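Just the one chain here, the form predicted alone, laid out as structure tokens.
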Amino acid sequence: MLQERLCAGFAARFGDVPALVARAPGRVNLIGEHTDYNDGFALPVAIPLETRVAFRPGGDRMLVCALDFGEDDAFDPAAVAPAPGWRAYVRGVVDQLGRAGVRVPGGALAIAGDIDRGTGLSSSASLEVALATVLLAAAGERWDPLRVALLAQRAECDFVGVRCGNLDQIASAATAAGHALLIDCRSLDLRQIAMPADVAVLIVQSGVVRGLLDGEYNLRRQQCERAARELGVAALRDADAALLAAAQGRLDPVDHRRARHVIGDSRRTLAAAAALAAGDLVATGRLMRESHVSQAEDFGITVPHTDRLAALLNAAIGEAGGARQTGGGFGGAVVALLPRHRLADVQAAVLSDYRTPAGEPPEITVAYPAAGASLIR
């Protein structure tokens, strides 16, 4: 178990037991992709895969052990310097806590998780939220989940350098068990949508590992911001299809397609949330299929393997559900919603007909909507 591995690793590395342990889940986004930094809407669920962080205060230095990598780090929490890779996420959270006036103590910190990196399930947001949760507890502070999420987002944007929106961190921090979370990414209004008991969330890994620091994610954000300026709105949240159509002649063609996806996916997200709340899996699935096509044709973030996997899933599910690529794009996972009684047949179809780029059967997870971050010790 993850908890046992974390505590055993902490003891082996630091010769002691942790005083505090926090957990934060990954997430899968049902619909609403790249809408968050455009002030739009998104509909994620938290998943049972998670990151756990163990901490024991003591001393002036922060001593960090990333058990999944077998690597260490050490730094002064009062004067955080940049660092590459996973270290940047840890240091970024400590840096942002300090900027928020939190006195982060030195101590021993161990990290372990079961979210594979580069799979579109927000391992980075899970790490950031778990870290913020445990370090706030160590500093004697209690923050509401939304405030924790926004600090974690700032760490990724301002310290790591990925200009992400707030979807991933809010989903990891604030989702209720058994629910999807409708996020208004501008007002930060959160609405818990109870998942129908007969609906399953299926996550299938394409086997294409992606990264967000290769420039494509930030480029999409630049294109969206440029389109918003040309349309004369504060963000693409404020545009609609009519305004976009009227600007087709003066907008860069690529920027026009990017804007069309964002405007359409925000609309589809609101419709999907209403359909899911009503138990209408047919309508929800249709909107998910439309979203995948938009990601491929207008936003340019799918890859042949995720296109093939989404098509296979949609064919196997039929009209009673749907599938789409989830996450930042360029690989990772495909998410599907379907009736529970269809799970075995759909999984069998995927295992029969899909292989990853390495020629292997895909990893499949049936994800029951989990609770957001919490302190467990």
Ligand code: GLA
Contents of the next structure:
Amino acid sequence: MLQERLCAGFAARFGDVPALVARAPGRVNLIGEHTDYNDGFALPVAIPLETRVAFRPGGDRMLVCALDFGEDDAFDPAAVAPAPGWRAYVRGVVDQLGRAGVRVPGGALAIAGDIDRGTGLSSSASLEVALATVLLAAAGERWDPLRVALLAQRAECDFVGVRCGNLDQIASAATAAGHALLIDCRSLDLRQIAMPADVAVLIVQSGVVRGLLDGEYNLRRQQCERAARELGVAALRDADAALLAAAQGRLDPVDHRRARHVIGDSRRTLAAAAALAAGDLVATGRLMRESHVSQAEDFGITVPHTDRLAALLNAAIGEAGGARQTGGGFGGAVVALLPRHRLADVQAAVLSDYRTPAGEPPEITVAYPAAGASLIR
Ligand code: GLA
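The structure above corresponds to the form predicted alone; please give the structure of the form predicted in complex with this ligand next.
Everything in the complex follows now, all chains and molecules, and the chain you saw is the first one.
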């Protein structure tokens, strides 16, 4: 469907068929939140929702059509100027490719996707990674997925102005189908963890829309960096509970709580990856519940609606799995891991008991772990 919409939109706008099409998935993070920019660990899954980009080279200018918004952009790919909104993501990727020495040709480019923005599923990373994938192919270059991801991350930091970590882009570029990806955000060591066949990933939208540009995200990052400095370590990755406890009283109390979340969630991520690899959903679920509490009490990034949704899911699932708010925070989605045979009753429970701020039942996605970005034409 997405492919038809993309190609029909390309034809309507540019009167032709695209030469190249790439796709890149969104992601849902199972555990390890705000750990990436602290050099810690995260455990995302790529989801079946994605962004697709179609391209046909020709001419000096880059003509871009965002089909979902019915909006256009046009610029010189050899001298990219900043622009606001969705255009910043496109221009940022082209700019970064140029800086990396890639000769991006001009041409016609159309974008379509099925990830709603602000739902915490990384529509922006999937756009960046899909774009980089299609434009690298157009330039005749082959890059490994990690290199693509890091370029996409730089585009977001430099052109969009969110000092994001590398989790979203790596998840979108490098995850294998049917797997979760354990990322060491410092060494960039990646481990594919096979999702046990009887485990389902459920994503429930709180209906509270968030944005990373509202300042809270960059503020959390500053608090973490200050805590690391105060603890005398390069990043919170290098601190542990004992070091933090010894610094109680020296650290600002808010920074102390922020650091406690990051140190704890990084440790929980490693434990959850090991538990999942061993098929131990009970232990994985317990770690996810602890992670939610830590996000709420120490990191201060949950909101009443996601607290309620996570509590409802955890009550419905019981000890058999677990649920937590996922992504940057302040709304977005709650992710749950549960035995596949429990999907129907757990979905029925949230549909009957949870209402979004608009008073509606939540949107639910059963996310079979998808493959990272690829060229499909
Ligand atoms: C956003 C950022 C990521 C990461 C998460 C929180 O999605 O883009 O880099 O920091 O928030 O884990």
